[in-house]
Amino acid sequence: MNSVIAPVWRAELPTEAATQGLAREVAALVGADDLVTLSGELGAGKTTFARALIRRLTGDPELETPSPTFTLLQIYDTPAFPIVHADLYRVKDPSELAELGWDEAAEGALVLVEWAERAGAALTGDRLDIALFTDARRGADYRRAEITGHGAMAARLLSKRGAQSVLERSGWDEAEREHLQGDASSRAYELLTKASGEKALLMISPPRPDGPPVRFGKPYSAIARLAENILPFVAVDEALRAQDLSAPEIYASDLETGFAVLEYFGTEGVAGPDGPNFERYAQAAALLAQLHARDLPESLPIDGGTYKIPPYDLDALLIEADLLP
């Protein structure tokens, strides 16, 4: 039986600043019901990064959020859920959490748990655990962190790795981001700036799951020819380019996660407030019937390997049709 390995994410934190940093990635990444296991030696920088990361969800920089190392917990309000920050050093057995309240101070919480191998089996499996360490060599303030996800957290792990490889590889990685309206589909996107205030965008697409059967033993998706990842969309763009044609740019892709950076062409729409733009439209038509006129390839070159673009089928014009009554 093949194990499944956890994702980890390792990161270099020369400074307290980046320390910081660190925490604003995790902010994004955990909500209400999540569980974080910190753990490292003594001064590993457990409460620092737990300190950042509390300030970070509640929106206070300048909160006092003192360790927990005596009270063995601390509760702190954000506007979408408390958070519960626990210090279980002192804690001798794992029956000693029911006499502090911890399940009742635990629902609807964030769970930041230093020392949490003193819980035993009390914590659940599903949990992002953030392993700090310390080398004299490399200064004072020099940190190494391995956040490692465990169950439900390494899907969201592997998510997070994959927007940020994008992000860095494209060099987009310091850019502000800003979360857009999506489209019909499945997709997200977010508006990237930079300090410069060029603009890309981060396209969001994991892949989907088959639902399930609805006509022929098949899901709607495989009926419709919908797209299960974005491996066709960049298969096209790239064909659609190598056409002269004006699709946008794609800086860089993960096809695993499903996370792309593409090229920003603005805001301007085919319709405005007054209605449909007619010569955008004109121009659109125009363009389809040149592509028809064109003799295309029926496979796309992608990543070493073909994409076949599927046939678009009587079953598939049925089952899109279907969706208007």
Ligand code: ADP
Second form
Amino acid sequence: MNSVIAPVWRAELPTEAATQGLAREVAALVGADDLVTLSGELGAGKTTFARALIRRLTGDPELETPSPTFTLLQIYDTPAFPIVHADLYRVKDPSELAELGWDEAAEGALVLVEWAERAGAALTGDRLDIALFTDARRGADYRRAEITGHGAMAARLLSKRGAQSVLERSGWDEAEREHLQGDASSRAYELLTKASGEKALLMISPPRPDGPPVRFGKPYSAIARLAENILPFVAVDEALRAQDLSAPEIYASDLETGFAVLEYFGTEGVAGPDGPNFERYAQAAALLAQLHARDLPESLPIDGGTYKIPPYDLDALLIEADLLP
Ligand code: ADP
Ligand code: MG
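Following the display of the form predicted on its own, present the structure of the form predicted in complex with this ligand.
What follows is the entire complex, opening with the chain shown before.
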């Protein structure tokens, strides 16, 4: 994503448990060689946040996690990478970090730093900045967080926010999420299951940059008319539904990040376990013929604008057919 302004994720944290919950969500975004800075006044909750993050990543909810206020560094092991938790409040000069053995400790580690500003430019890595604020008017336990992503972390944060936004808007944010086997595309899917047993699909299809030119100076995706984001999917899905055809209802979508929550149609395929179901193939062919006979729009309304359906021309047909030989 080329956004110049770094994405910000804001969260209200009315209780300490809410702060811990946010830390567990952030745990899914970070890994080896990432840097997480924690800022906020004394008692804002920096160590509380770090502790919950460390316990999540080590998988040990009871893990002893002393504040590094005096030791400056605490190091933890997780199955995938070490975690360095540092509190640089007492560091007066960035050069002191070398004496602490900072570089060795931070190599390949997830680094969590309170009072990161004391380290000057010594801290590197894709960075997530977490600022915690108190607000006395809203009570002693109230906190607010602002999470900002930089570098590769910006895209990860945007993606996380996109998923969160569609799940919340569609009312599926409490559902269990389970990764599904992909289809023959770059999209990924998760099966969402509510406590009631009700199911939906989360479609994950981040916008894709064009590949290198392959023919006529154009990239494959342009010639084959592949969708570069989910706007064509949403527009065509809604257009099919407007024709009284069965396409999944879209409960919520985020065009910018490429997430959508879709109606779940179950696992039954056009081909069954005993091979092709010819009746279904015949129905599908009849449906295509019916569609062909209808007077269909060339442009579809979407998101305040219009989507012009591209022609499936000879170039598109040939480059797709070329995949077979
Ligand atoms: P810091 O590391 O920023 O100095 P700590 O995490 O050590 O702060 O302390 C935060 C204190 O505030 C803890 O005693 C914690 O129990 C308390 N607290 C109360 N409400 C919250 C909240 N919503 N989020 C985080 N900490 C909270
Ligand atoms: Mg602290």
